[in-house]
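Single chain ahead, by itself, as structure tokens, in the form predicted on its own.
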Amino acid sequence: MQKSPLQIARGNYQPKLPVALKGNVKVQEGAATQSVADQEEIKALFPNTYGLPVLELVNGEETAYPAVNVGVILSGGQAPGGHNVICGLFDGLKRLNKDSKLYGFLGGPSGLIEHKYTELTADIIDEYRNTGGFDIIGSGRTKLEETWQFDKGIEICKELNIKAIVIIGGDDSNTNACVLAEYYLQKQCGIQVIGCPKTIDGDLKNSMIETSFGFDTACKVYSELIGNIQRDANSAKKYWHFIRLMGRSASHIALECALQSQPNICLISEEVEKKNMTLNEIVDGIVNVIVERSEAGLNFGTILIPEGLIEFIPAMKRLIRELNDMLANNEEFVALGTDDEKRQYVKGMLSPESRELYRSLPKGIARQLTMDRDPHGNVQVSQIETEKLLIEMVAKKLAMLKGEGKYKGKFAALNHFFGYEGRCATPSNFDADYCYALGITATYLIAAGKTGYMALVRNLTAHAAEWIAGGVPITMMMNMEKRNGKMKPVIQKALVELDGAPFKFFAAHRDSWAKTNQYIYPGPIQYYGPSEVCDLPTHTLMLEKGVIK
């Protein structure tokens, strides 16, 4: 296989480890734990994994470990790091006892249940340290979930003799793997299970963990991105960018990007909740600091827009409800002939209010809402362009205030959409070194026999050298939730707090921001040079930690 000068630098990369993991290592117990909310309910569902005390991994006498096999999967969308959290669980079992081994279970938690896997040896693991991507085993979204499975998944390790599964994903999958380690000790079947906290979207965070790994490269990434579309702006002076960022149930993404490069506007969902804002207000807004710089002979700007925005404005979530109670199993609706039929039984069919709301939209959203649905029958939220519904409903404002005299300035809009350029980018050294040593931790825990964990890496705004291992139980992040009409037990997702440090320091200065080009150029992702500037964590995660104020 062919390799570029950086993948073949990358690969000779040693990541940086806490003193803790370096030598000896032994598990300091920490006081018991509750759930984050329902812990009656919690308690009960997770009766042998609930109140786990929290874990930190210390400097330890030297301890002769058996030799252990583990198998890991990779769940759910791609974030940059993922490898190295593979190769920290590979060298971290060969470190303990060099005839311990490792399988991936292949494409995901499907591959646990179809008893598809590889042995991971050290010829396979060298060719995919510090890469980005999933590809060493891939991944996928099967949900581990019923009986079934879990005991699939027994049948294969009983076989192979593993003692262990690392699942690595976001809160879905580690929900799925806490309620596969409590499925595990009522078997009494000595299977371990430990997650790792992966997603770009930022959402996986708490008291205990500070950021999912891959977050950081991607919002690199995107920053790069939005800092040279920024001075192509400020070079030709003429294009308002309309730039749609990745993040479908949070606005971590879009406000990190913010943070690192000082667009114009940038929209966060949550505060557009918050406040409880129409979709015109929202338009409103944006024309606002349109005409403000026009006057300023300023015809050119940049927008950044969460991925999931339209589902925080209270409005459209009450249309795509409707919808989606409206058109599943509809065959009625299915059996009209032409589009504008179909659009005029929505219109006949919604609220009062919904039924403003749709026609105020430009067609080709309406369709979308409409005609594009997943396969349970719901609106595909994340498929809709809302870069391009903002730049038609913002023009046809402009020319209706240019109309009136208000407006003498020249609009041009460009819509662009960030999304896949991040998940798979070469991790950063943050990530890199986050991720190693997130692998390194699980293996800690593996050997200690705890099951039901997350593997934590903390202290993060420090040194390296300063970080903190250990582990946290995952049922001290649940709460009870409804999916599917039902009540289950998730991990609490971490939205923007619109009291957190991040979002005061960017609502201070949007203002100044919206009305003059004060844009900062990120430029690519450094691996060499100072470490100011190679290891930088986010924005994000200094401003939370009171490293930048």
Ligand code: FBP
Second form
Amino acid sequence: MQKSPLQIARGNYQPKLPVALKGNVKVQEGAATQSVADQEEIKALFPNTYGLPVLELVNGEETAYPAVNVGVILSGGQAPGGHNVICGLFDGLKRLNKDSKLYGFLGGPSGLIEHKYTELTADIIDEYRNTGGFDIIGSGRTKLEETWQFDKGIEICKELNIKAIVIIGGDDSNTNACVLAEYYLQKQCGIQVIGCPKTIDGDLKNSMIETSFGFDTACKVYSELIGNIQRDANSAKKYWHFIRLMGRSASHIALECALQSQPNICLISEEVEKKNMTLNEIVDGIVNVIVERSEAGLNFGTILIPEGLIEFIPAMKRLIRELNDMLANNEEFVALGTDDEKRQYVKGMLSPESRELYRSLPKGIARQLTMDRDPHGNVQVSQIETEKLLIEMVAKKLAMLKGEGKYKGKFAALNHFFGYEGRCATPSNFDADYCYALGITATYLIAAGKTGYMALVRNLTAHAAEWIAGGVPITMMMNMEKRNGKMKPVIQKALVELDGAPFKFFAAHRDSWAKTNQYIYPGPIQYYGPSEVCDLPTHTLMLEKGVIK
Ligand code: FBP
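Complement to the form predicted on its own: the form predicted together with the named molecule:
The next block holds the full complex; its first chain is the one shown before.
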């Protein structure tokens, strides 16, 4: 396979490791835990994995470990660094015992159920060190939640003598990892399950998990692109750029990119919800900035839009909730032929307020709202073109103001959607190091016989040598939420906190970013050079940890 000079150089990059993971390692148990909410329900659902202690990996004595076979699964959307988790797992297993084996289940969780796997050998692993993507074994969104699926897992693990499964995924996949761990303990089949925190969305974080991997690299890629667009806008001075950013429900990506690039406007879905804003109010807010800038001769700018925005407009949220409940496993709806039939069906089933809203939406957006749910029952927000909806509404409002003589500027808009551009980027040094450490950590949790844990590495704003590795019981992060119309135990999603340092910093500066051009041009990710350029974590993390104020 042909490679670029950077690919070759990255293949030789040796990820930095925390001191505790460098030599002999032992597991130290901390205090017992409880779930973040709904303790009684979660405890009843997870009698074997509830209340376990937090774990820390510290330097230990030299220990002889038996060989162990482990299976690994990549679950959900790609995130930079996934390959390094697998490389860390492989190296960690070989460090424990050279006869240990790592199997990769192919195409996501379905690989476990359908018994599709490959043994990951040193030759394969070496091809993927420090690379982006999940192509080493592929990923998928099959939901592991039924006992027949778990039993199929037991069959293949017995056949391959696999003692532990590592699931690299987001909040839903790690929830499933915990359900699987609990089931295997109940069945006493001797298969451990360990999770790893993956998602570019940055919404899998809490008091123990400081960030999910992939967020750092993805945000740096999008911020570079936003910076480039800002420089173009500032040169040509003729376009407003409406830029939608991936991130599912949470606005962490949009906020982080705003902190890195200082655009004229950045919408934050969580704020829209808190302020109970309507779509028209959001449009008015954008229009005000456009009018004000036009009065200063600035008929251009940048607007960042989180992809989940639409779900956070309270009236829209109600509509989406009704649609989710109505469309979950609805074969009658699926059997309908045309878009119009589907539209009529939906209108007939909605509450009067939601029906009115649904009717008022442009047809394209209404159709996007009823498209296939993902396997977790969520509307696929990445396919809803909110940026186009906003351009259409803003243009209408500006034309009206022009007619009234209240706006004299020129409005030309371009739309962008950044998501796939960053999900498989070559991991930044931060993600390369973090992920490799997560992989090594997972091996020691396995060696210590742990199950129902998520591998964790924290203290991430310090130098990698000072990072702290360990494990957190997955039940600790859970609460009860409505999914597909039913209450389910799930890992609590972390949304942007409006009283958190990253949002407060943004809120304190956004007015001046709106009026004048204070664009920052972050440039591409740097892999080689001074540490303050190459190893910097996200602004979100640095603000949260008080490293910057
Ligand atoms: P997960 O990490 O939660 O799986 O999702 C990441 C993500 O990139 C979201 O930001 C986005 O909404 C979604 O995946 C798109 O997924 P797909 O490409 O499968 O439609």
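Numbering follows the first chain given and starts at 1. Basically, rigid core = biggest C-alpha set you can superpose within 1.5 Å across the two forms. Nothing here was measured: the structure is a model prediction, and the numbers come from that model.
> Align both forms on the core first, then report whether Glu332 has a C-alpha shift of 2 Å or more between these two forms.
Yes, Glu332 moves 2 Å or more.
> Please state whether Ser360 has a C-alpha shift of 2 Å or more between these two forms, with the rigid core used for the fit.
Superposed on the core, Ser360 moves its C-alpha 2 Å or more between these two forms.
> Would Leu204 count as moving between these two forms, using a Cα shift of 2 angstroms or more after superposing the core as the test?
It does not, since the Leu204 C-alpha is displaced less than 2 Å between these two forms after the core fit.
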